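First comes one chain, alone, set out as structure tokens in the form predicted on its own.
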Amino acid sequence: MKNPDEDYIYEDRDSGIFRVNRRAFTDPECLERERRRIFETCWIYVGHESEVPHAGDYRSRNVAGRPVILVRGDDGVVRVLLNTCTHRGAMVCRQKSGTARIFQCPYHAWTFDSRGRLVGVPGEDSYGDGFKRDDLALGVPTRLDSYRGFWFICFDPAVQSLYDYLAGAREYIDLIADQSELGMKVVAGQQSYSARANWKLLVENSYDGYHGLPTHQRYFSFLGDIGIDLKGSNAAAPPRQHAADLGNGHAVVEYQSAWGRPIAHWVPSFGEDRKAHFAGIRRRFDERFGPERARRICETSRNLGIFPNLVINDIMAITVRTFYPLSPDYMEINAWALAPAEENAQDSALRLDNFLTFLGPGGFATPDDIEMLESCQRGFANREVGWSDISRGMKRERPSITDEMQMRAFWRRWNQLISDPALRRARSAA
């Protein structure tokens, strides 16, 4: 019998066959390996700098199974603090967001400032000479870094720099960050929901162009009803479209947008009265970047997956989405809308309407997608069918967005981290 570490993936490049063992979606032992070998060793997205614009602003959230606090200290520095009191372990921050000078543990009232320093201990005179406040500051992740306003943490001291880790994904983050001269901002509010499905199914789905028409027929009918012509657009055979392996498990699909984008790509459904407004925005992009890069920023859409669990959908609006497994068949999902900081109220309303209409928890796409993912998970109960096929387009020289190259990029990296003992020994030695 094969070692379980060695048979999650079957790949025959000569024959163009790529398959994933469905145990990867159902096996609790596999999930434990993922927690140790992926979520403990990779850079994991925490939040955007715009979420903590002022001293004392904070966001508490669960990141890769850990409660943390994203906070801007009283010195203006962005930090991530581990949300556990160094006394007896209770969470020191129980609110989702706010502004605070201090975080006080509700259990015994130990108090920490916005830099994580221990600044108050009731009855401190009860402790001996060896008790030092400096030794009991809030914990911090091993590594913390940002790129273009996106902040990440990692718990592996041997991890490569965030810049190198992002590899080819940096180009696509730049296409998003360059949509504003003043910087991007996360729009107030957060979508939180769940799915009874394995988290890797959502990775696959997030840049799966193959499922678009079969799964989202209602949405494409809606676009036709509001006057958007999809003939020859990305509803069928997208012009100027491609899929790319960006290295380190990251991947993207990019394609010409048919439905308009609240950057500078007008479509009739936006209204004739707004046509000149969008044309003026587009001219400014042409002046800043030149016609070709401006066209790419304004007229193309992209679904970007950053390994392991960050998805940025820069389509009719910009959605930042993360997800984390609580069990092999259950995950929690969080999503935010991203927008240019200078965006006016009318454009913001249009962006949020597009965001909610398609990717909101009650929109056209998300309920369809969740139903399909949960249907896959239920189907995995048929253990006699042991493998999922992800071979589409494997022999194609230039992959289409309806091919599955982007998923294979994820799975190869996933399999390397989960199954390669030599890699793990090398990282341990480092």
The other form holds:
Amino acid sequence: MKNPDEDYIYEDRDSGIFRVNRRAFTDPECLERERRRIFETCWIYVGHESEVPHAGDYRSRNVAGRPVILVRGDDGVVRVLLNTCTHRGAMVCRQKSGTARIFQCPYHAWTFDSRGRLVGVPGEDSYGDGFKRDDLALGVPTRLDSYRGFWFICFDPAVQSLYDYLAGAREYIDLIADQSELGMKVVAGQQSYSARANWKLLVENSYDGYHGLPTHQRYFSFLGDIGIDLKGSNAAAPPRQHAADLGNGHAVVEYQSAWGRPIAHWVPSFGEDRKAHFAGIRRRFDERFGPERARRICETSRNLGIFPNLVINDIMAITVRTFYPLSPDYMEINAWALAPAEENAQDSALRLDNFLTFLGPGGFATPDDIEMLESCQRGFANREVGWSDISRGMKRERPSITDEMQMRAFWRRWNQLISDPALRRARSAA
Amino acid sequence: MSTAETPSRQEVEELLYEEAALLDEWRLDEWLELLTEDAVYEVPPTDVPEGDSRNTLFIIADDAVRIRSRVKQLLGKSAWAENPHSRTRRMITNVRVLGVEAEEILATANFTVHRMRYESVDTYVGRYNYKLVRRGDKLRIRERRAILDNEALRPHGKISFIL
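Output block for the form predicted in complex with its partner chain, input the form predicted on its own:
To see the whole picture, the full complex is given below, headed by that same chain.
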């Protein structure tokens, strides 16, 4: 292996070998590079438009390591404001969510409106002529944009448009956003948790079809116990499934799944009395999109990774999950449930029930995922074993969801951004 | 349906202490015997502690089927997050009997649950809200809701044992 001390990725396409240097998971210097070269140059997810439905509604949260405010101004426009007073730095918004006309800094009472403009300075006559309120509006990220209700920010003025950045991921966001005729909404309740593991281990895990059976045995046993036919359609024909590299480091796996889906894929545990109702929802999808797309929306599950740190998994329910590293071996994770705004109370309760069987820090699956990521991280202390193997399916023409192509798509983009350009030029010259 | 008699605090304490001991000792099959056949176990999200699991994304919202499945999983081999089992130690205090609604007895208690695993100690702090019913001469648990004061599961990461 060439340059084992310098390269993060080793790739030999001819022999089908792809390895990741475990320093990428453990090295503080690598994390510092990620902060500069990934989290400050890529579009980073902030929140969903449904979280700030009315003028003045806000959510304060950490995004890319920064305290920010996602707010809908009194003009109805969604903005992201940097949560630090332009005077001396205190955070102007100290609640997690609410509705406000103004944000007043508690330190010296500078006051900003819901658009971020400075509208009040006590004792303003003590300042000289050069002091202009307009210069002291709340800071904003360099770029702000949304796609189908998902809002992102970027700190790099040179970044391509969000639309272009999302590339092939748009098709899969559409399959989720199209599940509502009124717009999708984030359900109340945020799952705020963490893992003692490097953040990229969660990227890998979120669309890893290979780990499903061994890691999640107990979930599949539970499905069997509640009467779900795990063989299902496999008997007649192998279930449809595929994995795709969506460009810019995004990737997806899409497959027919045994579990029920609250969008129109009924299973017996949903109740016989709900069967006709679900068939009705399905008919509406057939009308809106035709049978092929309706089938895809309703019957297939998809795990979508949007580079670098957004996961939207449309599986037995829809989870939107984002995470950020505080250190190489620790990340904070936030997750939400997404649902069609028009869903009735009974369907919504069933969706949340289905979500909790698998997902989240108290589900029958996510805790085991976290356990595995933390176990990997502890294993990395064996520095003598320097590389992880991510070669699975590399020589296969049509990648399967149990291959590792989706991870390689992430890692190639990651490596492109993280590697020192000068070093790479020097190497190619040599 | 008759109205239940208000039990003494001591009687409720005995039930909660017995429950804590069974959970700490991983005697989960015996713990199930303290629950009614239609029992509910819930942990609300840290940002909506008073939420309703029908319209709010909880951390845990088990009906009776899922409680039993959870126990079966935890006593089996493939609940990796609890294999090997965590050590836990529960401190149950400030027990209060709040009143009676029809046949249900409402009680509350504060908890501190330490979870030890891989040389980390994570502390879960909060209060329980119980709905108890009388079955013969015993009190049984129809609903237990563990409401966390922790603002997030950080650094805990998960609730993989029964809180």
